[in-house]
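Next up: just one chain, as structure tokens, the form predicted alone.
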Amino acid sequence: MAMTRTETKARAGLDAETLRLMYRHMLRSRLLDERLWVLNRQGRAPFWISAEGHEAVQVAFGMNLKPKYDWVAPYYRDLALTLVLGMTPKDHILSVLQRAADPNSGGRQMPAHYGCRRLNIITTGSPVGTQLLHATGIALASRMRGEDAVTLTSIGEGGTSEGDFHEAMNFAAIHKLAVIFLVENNGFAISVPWQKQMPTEDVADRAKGYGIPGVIVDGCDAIACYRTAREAVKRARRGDGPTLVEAKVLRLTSHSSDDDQRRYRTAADLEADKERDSLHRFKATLEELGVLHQGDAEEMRSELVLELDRATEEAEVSPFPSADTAMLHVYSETGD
């Protein structure tokens, strides 16, 4: 018997309709993030480095954050994170084909870099860890300006050991910004497990040093997350300072399209990983909880479909970019 709606919030924390919202924020980001793969498959698309196993905890940050008011400096997985802020799979498609009209870099950055101005979301670029450090100025410059404005920014575990990460923590700290460090901990920087990569069994034991709390969550929950989200927005906008939050995620997929992680990891390992994926996980909550009916799942998915095949083939139209502005954002144009 389904749940009413008090039931499912005394159970869950969050109302049915958030529930709803936040699956099919999570199903959305891994319908498009299997397209681009079939389009770099395809020779179509140059590059992917994808989502999938991410999307539950960049769905909760997401969906606690005031689009176009909070800032963002997201990471190449942040996928879903740039979804639930506002941007659409026909952006997506327009930069993986490399598209005058990309709102990412009007076909000039990599694929998976992502920046949208009107969303305030910073460019990406390939250095691992810069983001952290622009994060930080962005939040002091919110508290010049008089505002509580929260900004997120992501890394990866393997970026913890930059010391762009270390920079950012302390000053944030220090001058307590409104300024959360999320860090996507899917085991493996690149190829390499996370016990080679650092000596500490949980990054957020790093938080101890800055004197800031050290949040672990499981990333493959999805109420979880929204809860620990919740908290980490609430203390950065009402002045208390930085949260690092550390997400256990699962990497479902090679680290890019260019690597193979058959080679390093045994096939019952990637198999355990996908009884554990986020979005089958929440889709059986949900429907333990009375949230999804039958063929609800279906149905959402039809329409996801639907989307994406009409932003694929918009996409495909769309001109590249005119030669004539190769040059364009790369020198000074006023000659100062």
Second form
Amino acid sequence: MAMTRTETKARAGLDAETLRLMYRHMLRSRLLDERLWVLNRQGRAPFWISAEGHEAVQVAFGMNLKPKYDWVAPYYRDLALTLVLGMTPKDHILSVLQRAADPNSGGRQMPAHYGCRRLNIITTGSPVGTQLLHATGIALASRMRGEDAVTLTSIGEGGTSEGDFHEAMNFAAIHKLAVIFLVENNGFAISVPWQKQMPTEDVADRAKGYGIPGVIVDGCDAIACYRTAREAVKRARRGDGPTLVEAKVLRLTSHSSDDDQRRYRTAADLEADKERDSLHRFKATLEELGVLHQGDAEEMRSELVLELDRATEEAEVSPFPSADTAMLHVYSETGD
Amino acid sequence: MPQKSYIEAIRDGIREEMRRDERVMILGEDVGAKGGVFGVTEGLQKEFGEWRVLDSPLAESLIVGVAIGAAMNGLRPIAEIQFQDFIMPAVDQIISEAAKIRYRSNGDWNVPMVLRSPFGGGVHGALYHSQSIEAIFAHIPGLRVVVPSNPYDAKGMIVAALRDPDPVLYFEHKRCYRAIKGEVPDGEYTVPLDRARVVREGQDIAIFSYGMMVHASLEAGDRLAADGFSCEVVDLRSLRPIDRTAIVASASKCGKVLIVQEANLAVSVASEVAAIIAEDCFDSLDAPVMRLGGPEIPAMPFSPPLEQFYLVTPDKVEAKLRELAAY
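Now the other one: the form predicted in complex with its partner chain, given that the block above is the form predicted alone.
Then the entire complex follows, led off by the chain already shown.
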């Protein structure tokens, strides 16, 4: 039986609308992700790199930021985050199909190299970790203008081995900048397990060295992710400085469409991850709480699939960039 | 017009632009209370405060990476790398990020950042305080690379760099700082970031150079003038984009060409200038294009005889010019 709104809020700490929206965001990202895999396997898209298993924490942070006011320096697994902030499935299908209208890069970059100025999502390249320093610089500029904008930057646990990770955390902590460092720890950097990436299990421990909070959250527990995100964003906005958040997430797919994780992970391990999938767990929780009723999730799914079908059709007829545009945007053409 | 040193001219340009534009800030090692190890930013923290003249931790990737982020969020940062020799940890941020951000975002984002750094030898700086590695960056589309040789250009180009919407690498020859003086107008002016300048007109040999080597070229050219040879000295000023029109004009006019730089020659700015002349001036040449630069050794050694061996001096330029004149 469905609970009253007050009861839901008491159990989850969140109201039913928020929980429902959160689930919808997660499902939307997952369905898009699955569609992009299909396009790849059909030979219509040369490459995809997935966010499956990372959605809960990305959605949690996205929902706690103020789009267009706050800033995001993402990494390549942040599909769900970009969707919450206002990018669309069509935007990303255009990117995977390398079309001129791709707002991330106009078909210049590989998919999942996110960026959208309108939404304060900075452009990202392929070198790992560089974005952490950009985020820190963005936060420095906000601070110098006296704004309370928050900057979120994210990275995988493999990326925390890069020197830029240390340099960014150090500087952000010295100046108490409003940056959140989100580490989406899925245990693997392509094929290298965390045990060969770092000597201790928790990246969050390193926060101590910078005198800032290091928080670990179960990335499969959407409600816990939401609370963690809310607290880190509040802290940053208050001017209390950075937080290092480590979300223990799952990599439900291979590293990318060019990888096969069955070569270095056991079948049992892969099965266990499927059982822990946040999307299914969250759906069950919401049904138990009475936030989702019988048929709600299916209805949501049909509506989102329809959106995806339309987006795919539109993207597929969208033109490629013409070769003569390759020389554009090396330098400013207008001088500003 | 007031006479100023090269270092004062850079500082004047920065100070005036910081007064006009509150978005301009400086980030680097020792730039604050100390005013930089050479004194370029002396007095600026006192005038503009600790945020706008911000001492960074000892981390070059940070200096450039943070400057890129700040530039994307509305500031006009100057990232100072204390010696060009120490730029290496920041090369990922410069080449993979700053140079490509406009292009990879299809014009959605840009990086209005200036990176300042002293380069060059002859200051007993040995291997790691003497290098001239501008060619690494001059190779990269998306960057502007400039090297002023005199106080007038130093001020006008730093102001132009701060107003440019793209990343500008502004390299200062450290022997110019106090040795080179010249007229610098008070107040606002800019010097273009993509134009060479004919410093001295001549008919017989065109010398292309930049930075401190412009002065070595002028001195050597003077010595030949006594013997009736006139040298045209062209200060390249911008290494990327390079002023092809100016190079072709002077090379065609004189028919003989010497390119002078302090860096070693292989795959360098001199190589590019020689290639442009080979492509566009073949019919005008009266002699093979000659180049003069540092030897192919890893960097400048410390002990005076070794350092002198490396350096391009007016004597060495003169010897090459005489060789060309006799051809």
